[in-house]
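As a starting point, one isolated chain is supplied in structure tokens, in the form predicted alone.
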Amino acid sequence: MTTLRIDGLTVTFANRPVLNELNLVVPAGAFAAVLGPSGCGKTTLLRAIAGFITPFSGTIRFGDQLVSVSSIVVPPERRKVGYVAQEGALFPHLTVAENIAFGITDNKIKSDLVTELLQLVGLSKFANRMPNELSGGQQTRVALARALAPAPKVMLLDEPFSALDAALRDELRAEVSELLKSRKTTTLMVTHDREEALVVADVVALMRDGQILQTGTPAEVYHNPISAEIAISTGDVLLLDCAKDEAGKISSVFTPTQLSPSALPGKLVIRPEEIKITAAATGLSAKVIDLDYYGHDAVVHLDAAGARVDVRIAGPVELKVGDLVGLEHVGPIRWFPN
């Protein structure tokens, strides 16, 4: 198993930097999601540590080893680095059994490897068949396969399930993790996906401009975020107008209290399964405006005093439009500076 570990990588494009003193450890063994908008630098933070681009600045070590220094640049082919990119890129004139073979050095272990990476990715019966008669699905375990062929220190996904139809990419990217995480394959995955980076990773770091602005478990980086935008980045927040004072004194529309002058405007940040609903005699009064059901679950859009109020509920929804309920929140304060 390799740690990997960023430190100050700077990357830049006429003179612009696109990756700006970035800093990021994945831990061995360990299965990394680098959750960000398009154009905040995710593919190119890939493309640096494959050995595709030469960055201005920084380091990169796989463990022990630096592969990427101002002096020091180990070439691509010699990072012992699998990287499967968005379309998986099979090579279109060879049949799955060679483009899984492709990377595969040892003349005398490749047959029998193929075998084994066919099994472990479920094509076995499949070997012969060119890539422009397999599924979505089928060529991305291909380009899985082909990726771990050579025994990488450390895995890279670029958006690998994103061209995949909902049903066939929760249950591709759960065999994925189980798979790299069975053998224990040090991996970074990228993602605009903030529920595919929460499902399937051990560590999710929140990406913005070319910095990584906060790392942590999915539920570190879920409950506990250190701004409004990362809190919106990684699920459905409440973002109420409130104020706070020197004392730590919050006035809402949940806790109408009377501040100094001097009290900040703030937001204050709600997940929608932190409220309670609650009889319309007690907690503050809301009226249901519209449901959203979803079978297991439902959000129900409520009116507050003025104020737009999602709550997550679980089924059955026994509420109407047009009902009167109480709202209590029971979940943490965070509260964040305008």
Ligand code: ATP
Contents of the next structure:
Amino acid sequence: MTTLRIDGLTVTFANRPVLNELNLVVPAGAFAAVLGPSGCGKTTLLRAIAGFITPFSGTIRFGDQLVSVSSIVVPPERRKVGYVAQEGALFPHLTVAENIAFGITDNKIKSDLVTELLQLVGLSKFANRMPNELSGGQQTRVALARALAPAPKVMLLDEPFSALDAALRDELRAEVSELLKSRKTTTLMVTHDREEALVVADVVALMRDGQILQTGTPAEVYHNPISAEIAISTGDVLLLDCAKDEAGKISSVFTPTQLSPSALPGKLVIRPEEIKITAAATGLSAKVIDLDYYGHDAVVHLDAAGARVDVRIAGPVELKVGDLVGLEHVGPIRWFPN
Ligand code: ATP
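Now show me the form predicted together with the named molecule, since the one above was the form predicted alone.
Below is the entire complex, every chain and molecule, led by the chain shown above.
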């Protein structure tokens, strides 16, 4: 098992830094997801780790091996790295088996290994098909088998499920993450889908403008974000105007308090499932102004003393527009200055 360690990595294009002193550690055998908006540098990060790009500065280590430092850049074929690109990128003129065999140099084991990998990704019957005769999900599986063939130390996945429909995406990403975790292959997947990152990864790294801003388990980054911006990137939030004084007292619509004149304005970050709807006589009075029904749960939109409050509730919805209710904040206090 191999730890992936990146220190102070800077990559520039036309003198513009796309990765900016980026630091990241993926523990040996872990499945990490880098979550960030389009254009923040996710693919560039993967390409630098794979060895397709020469960084301006910084280091990349696979375990004890330094694979990239400004003076030495180990070529991709000597890094033992697997790469699954966004659209799978299979060789269109080769069969499924030939695609998988492509990176296996040892002829003695080639045929057995292809058979084993076909079995692993559930495509034994498709060995002689051409890529254009496969569904999107099957193509992703072949791309994964091809990337696994040389037994990589580090596997890189670039939004491998983004082209698939929702049901297939859920199924395949569960399969793929289980497979990679069972083989203890250190994996870095990039995605802009927050649910995908939280569902499959052991470690989530939040990326913005060429830097990793926070790393942690899915629960850590979801519940303890270091900023309101990070909170928004991992799930729905309610941002409530509030103020906090030097004694730590907070005044918001939930806790109206007399504060000292030097209180700092800020935002309270609340998740929609951290507010309880109670009988009208208790808590903060609010009026239901709209309902979004999702089947498994619903989001109730309310007006509370002029503030818009969204609450996620489970189970059947017995509320209707116009109902008067009470609201109680039952989650942690996350306060960030403006
Ligand atoms: P997406 O989620 O849309 O794929 P991303 O986060 O993967 O985006 P990158 O593809 O890494 O982002 O691109 C980051 C920035 O670097 C973008 O502004 C892009 O235009 C720029 N960029 C990427 N590759 C090159 C290149 N070869 N030459 C010049 N600029 C580039």
